[in-house]
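Only one chain is shown below, in structure tokens, and it's the form predicted on its own.
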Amino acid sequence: MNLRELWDRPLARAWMAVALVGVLGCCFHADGAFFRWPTHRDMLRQVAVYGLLACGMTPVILTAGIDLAVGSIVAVSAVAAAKLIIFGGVDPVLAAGVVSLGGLALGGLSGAVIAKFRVQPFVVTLAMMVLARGLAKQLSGGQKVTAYAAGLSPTEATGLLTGLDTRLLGDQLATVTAIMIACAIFTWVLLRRTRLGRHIYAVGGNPEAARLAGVPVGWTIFWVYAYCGLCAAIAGLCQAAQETQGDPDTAMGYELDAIAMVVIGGTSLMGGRGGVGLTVLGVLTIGWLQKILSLNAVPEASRLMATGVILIGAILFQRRKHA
């Protein structure tokens, strides 16, 4: 295999992006901070919510779709979890199950409309984004749902809201990071080892050919959006745990970060090419880049612009490769 053939592989390009960011970190290490494990541990914890959204977004993009509603589903899930646990006294495990089913239902509703009426995913998920954000504000009364608002001390908001942000293996790994890793593994199994996964790639590659081959295109589209909603709900639970509150205004713009991570990893926006392994590399690329810029006190505006430039470059590179 020559260098050109190697470079044509998305996995090689994704690893190259990670390596370049690593070199950048070695050059601008902020007095050695980049070489310390706590820096990387904190980075993984900070990108866990985005990584969960990116895992759910990957199957959607593999079908040549898009889901703009995930940030709003994070918000309504965080609010619902806080309301159930802090105000309702519901067992955290039961609350997590209810919230997860809610996310599954919201995502499935988007998928059902897209599949049944063949409406553009952009339009449907944009409407769902507004609907879910409004639902979050309705549930919360337009205010943050906190233990203080319920007349409790922060330590009394026990269970899920304080438990998910504890550490595993001593101080070595945040629980939300472990949840992200588990979600990535499950998504990999879903895409690579199940019939649904094969259908997802078929629909993304050529939906008409997939339909003629007997693939249930409508059901496949329904389930990828339902799964994306489920991942967003889990991300909302993690968000509530880290913030120890339910904020109806949280996660604004998170859908753009998730899409950026998927695309920078190498999954094609045209559908049918890519996978969650590439998405994980995209998460690491963005996470490390943001951490390096933060360590070096680069203003947030500049960090956002840098991420935007990289995303545009990744999209243009994909277009050149698949033109």
The other form holds:
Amino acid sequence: MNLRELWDRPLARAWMAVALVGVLGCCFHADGAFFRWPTHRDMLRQVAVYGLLACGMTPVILTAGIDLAVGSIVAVSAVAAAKLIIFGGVDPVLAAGVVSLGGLALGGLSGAVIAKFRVQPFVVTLAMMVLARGLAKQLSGGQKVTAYAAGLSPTEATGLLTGLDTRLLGDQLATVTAIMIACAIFTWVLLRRTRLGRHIYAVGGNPEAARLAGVPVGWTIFWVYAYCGLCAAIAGLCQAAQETQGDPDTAMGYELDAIAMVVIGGTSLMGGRGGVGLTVLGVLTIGWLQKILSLNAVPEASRLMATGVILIGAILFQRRKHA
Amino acid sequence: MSTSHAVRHTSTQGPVLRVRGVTKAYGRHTVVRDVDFELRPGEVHVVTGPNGAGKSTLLKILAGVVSPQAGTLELHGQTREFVGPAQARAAGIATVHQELSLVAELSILDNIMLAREPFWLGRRARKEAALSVQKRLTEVGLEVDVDRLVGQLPLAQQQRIELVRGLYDGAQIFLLDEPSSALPRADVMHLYQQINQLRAGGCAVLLISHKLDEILELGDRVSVMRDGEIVYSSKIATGTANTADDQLRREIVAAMVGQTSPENGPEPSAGPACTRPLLRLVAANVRTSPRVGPVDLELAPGDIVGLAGLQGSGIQPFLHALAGAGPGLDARAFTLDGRALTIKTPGQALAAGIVLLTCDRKTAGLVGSLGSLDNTMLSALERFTTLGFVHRQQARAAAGKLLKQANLVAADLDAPVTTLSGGNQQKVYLARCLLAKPRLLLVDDPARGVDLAARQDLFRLIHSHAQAGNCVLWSACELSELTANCQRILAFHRGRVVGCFSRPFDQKAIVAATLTGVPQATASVAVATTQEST
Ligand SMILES: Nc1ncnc2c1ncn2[C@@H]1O[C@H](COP(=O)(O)OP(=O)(O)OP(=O)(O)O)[C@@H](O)[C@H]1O
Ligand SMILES: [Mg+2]
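Same protein, the form predicted in complex with its partner chain this time rather than the form predicted on its own?
Complete assembly follows, chain above in first position.
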């Protein structure tokens, strides 16, 4: 394979982007901080919630759709988990199960409306975004759900809430990172190795052809959004664990970060092209970029501007030539 | 021509698929009206008829894609419900739709297995499927890697992949909607073989076609549809003698149009005698690899010149280059109407007065969501615009007039153009090219999928456009279309012009030139440029 062909492959370009950011890190290493593993461990912990959302978002974008509700679903899930565990005293594993099903249901609801009534995903999930945020405030009564509010000391907040915020492998890897990796692998298998995965690509590439071939287009769309909701709920659990509380105002605007990560990876918003491997590289690109900017103590204003510029640059760089 | 007739046997079995009294209406427009239709094993049933007659709709009803308002369906003698495409496929019905319906972003393998894949696609299962699909592909003469993306294949190959999907399914009923209309000659012969094999294997085939030769060559039975009804139906006897053939031909044409009409185009007039060339092209090369050219060409106003050649002979890149739609053109001289041109984009070409009608109306031609009128105006908007405002009424009137001349059959001129029948979409496409009033019109298979009668109308439109002092370069799958309509024909072979023929045409010599690259010694060869100057 010659260099040119290699260059035409999105995966090669996504790796290039990661490598470029890596080089940037090596140049601005903040007194060697960039060369120490804990820096990267922390980066991987910080991107975990975003990464989970991006993994769920990838199949949605592959069907040429979009899900704006994931940030709000994170908030609902975080509130619900905190409420169940701290106030309800529910077994954490059971609580996690209930919350995940809740996310699946919320996502599925968006999917059902999109598939059944052929409304544009943008509009439906925008409505769901508002609705879920309202639900989070309703559940929490507008207050942060904390152990303190329940009259318990923070250490008494049992099991899961703190349990998820631990590290594995002799302190080398955050548990939430492991969850994100597991989710990415699961999504990869879903997209590459199952029937649903093929249908997702087909529906995104040419919905009419897919329908004519006998693909259940409606069900495919339904499951894609349900899965995205599930990932968002899991992300909500991780968020609650890291904050040790359920904050109804958390994860504001996370959906845009998730979409940016998917797109930076090289998955096409037009549908049908891309994959979760690319998304993982997108997550790394943005995660590292943020880390490097904060390591070098760039003030927030410049950080945002720099991120904007680099995002555009990365997307231009990823852009595929039209044949 | 009729080598296949030997293998035919008239089937004595009952029909495998039969519909009675099906009716389908879109709004108040009834498209299929109380139709009875059946397919028998080992038989090719051809359906023909004018554009918009409802042929594709009937096929879609059988394929489960469209559900009719009334009617019953019997499959293998058992009454069934009309259900979705998935169930039709499961029942052994394979469909090749008129407009290509594959997912460009998926590989060949994924497309063929689409909606039939096992729940779990392990590496092993994939490899096994790949092997069996590869075998099927070789059977139909496609030597391609199953992991190639479908979007990277030429149109002609994509079509065959839909057929392979049916073979892979093990289907017993094949519904083919104008399968040969997108194919170059060589591939058409392959397709015919394939259909004959299906027949010999006891499959039932529904074939929609506008080509009389094809109908007679392949069909065992022919039905003519008009205005949603089957108005004529006849058996085609095996090994018909030529006289009976002629008789049948006349009957079919009569049933289609309600009267007999000539099969070929209007006699081209000699064109106004004019010494100043309109288009001058010297040593033009297209920057493709391998290069196309050099082409030397001089066209006078009124000239219609045909380009004949096999697939891959460089005609398409040449036309695209002239219209700024592909790799660029290098020429020592490229002048239109005395002005020297450099064209890099279709916009520049349009401004210079060059418009191309591509052979692919769906992806490169029409804007599907716009109505027929809006599509027709698209290239001519400049003329109807002052200070950025469009004179809508004027533009609509001009577009409407042209569509009428093109004999468009459409219930609503503002409905999305995708709701028109295939042939009618083609008319809209040609109308759009003509409304732009190009000095140089480039057409690639302008009558693709257009019925016999409407063909004449389209050809007449192109002729009168030329007569108005413009010139036309014409490429077509069928040589007879060129010989009937052009004053001269250039033969292309592997990117080079190997001969220039003028009337009266020696078809054999042209075919020989396009096949071998060597014009026959006796042919009326002349260097393209020398002709006008006399
Ligand atoms: N989805 C739709 N909505 C509205 N009208 C439609 C739709 N599909 C088809 N029609 C109309 O039904 C009529 C029959 O169309 P159909 O495609 O069956 O014609 P056809 O016989 O296949 O013609 P052609 O030879 O041009 O392919 C046309 O007038 C067309 O405008
Ligand atoms: Mg049709």
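Numbering follows the first chain given and starts at 1. By rigid core we mean the largest C-alpha set that fits within 1.5 Å across both forms. Note that the structure is a prediction, hence the values are computed from the model and not measured.
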property	result
Core fit, then residue 305 C-alpha moves 2 Å or more between these two forms	yes
